[in-house]
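The chain below stands alone and is given as structure tokens, in the form predicted on its own.
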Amino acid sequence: MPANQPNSRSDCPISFGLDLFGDKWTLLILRDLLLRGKSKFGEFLGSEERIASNILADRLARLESSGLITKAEDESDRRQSLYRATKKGTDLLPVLVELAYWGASHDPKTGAPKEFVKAYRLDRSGLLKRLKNEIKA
């Protein structure tokens, strides 16, 4: 929301942001979007994190509004939708990078693969220039 509509907070950029992806569910959604592959509601939906169906359809309506995201029909099942990062969203890869980071060294328990910190410590941007690669375009 730009800091010139009525409800914005202030003109700080992190505001901004925050407006756009600052709840609990957003940036999961990009995750699996981004670095998942995922591509359909339900496939959303079979994430670890649980995430109920009208909160979901809430933050994909948010995230396509905000213009982060596309929906399409999907050609194969025309009673799916396809959803598709545009550059605005997929400028948000190394957002999710360092917050991944950050918790794989943070977090003792966590479920970062070894191989993604080992990537991140000798080659951080051939690893988003990697993964920036593989997001389905």
Second form
Number of protein chains: 2
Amino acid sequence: MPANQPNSRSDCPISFGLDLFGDKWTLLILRDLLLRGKSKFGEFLGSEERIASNILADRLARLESSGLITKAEDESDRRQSLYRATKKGTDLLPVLVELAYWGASHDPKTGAPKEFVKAYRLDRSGLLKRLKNEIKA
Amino acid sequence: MPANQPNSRSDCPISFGLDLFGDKWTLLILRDLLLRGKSKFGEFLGSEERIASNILADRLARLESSGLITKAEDESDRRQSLYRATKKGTDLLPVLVELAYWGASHDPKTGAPKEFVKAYRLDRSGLLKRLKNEIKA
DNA sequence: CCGGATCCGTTTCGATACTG
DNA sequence: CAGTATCGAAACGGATCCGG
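Based on the form predicted on its own presented above, generate the structure block for the form predicted together with the DNA.
Entire complex below, previous chain first.
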């Protein structure tokens, strides 16, 4: 392979943020946030994967200090905190979608989320747009 | 949001393989394998991130038992083992590319890998195709 | 009640040394 | 050079407690 071939894999960076995602729970939180519309501490706690509250608090703080999410008070209920993705955070949507697609295509016990796979194959960028819109809503 | 809206985020699966990628080193190994053409134990060890040999052995074994990579003996040197991605493994390429793109777009100290960002924006699927071809080669 | 901090036993990590 | 053994350090995660 020629050394200076443009756009070859040697140009492909990947290092930034790796320690951020080098963690099971962070990905899960981002999934809940970006793909499932969750925004409250208790909602994240309720996920099937049963994250512990101290771990959740730690990861949320880490995500906030990395600029992926923001924390705000709920207007209607002062006890509640609302976590929302920033631009930088929602920009991760394509990563999650690719991961979901990969998982759905290779998980043996799939069968249910066939809709998603179909939609992806038919019109990937349209799917992305739709998901992005749902986040803002 | 209507409950039954097709292709909405509620349809988006993401759970399979999360414990596999919930790990900093696994991602790094896949990067080296898919984007940097590495295939030997020593090559992975040599990465700038300095993975420890026992961790590397453990992750390689895990990846093999998950069917993402295969281990084979080097014909020309029996001491060497060659690790290569399976179909299931190379199918992760889009995930890595999205991650790399995200990182390159948000890393403040970027500047070098501008080429990659440009190529992505210009022709994403072409870039993917090119990278895929380099893997096989 | 809800968000989150503290405590503490258990697991996992990872640097180094070591073996074939 | 590929891979293993050891062992201290760090992270995990369950239970429980606290402040608003």
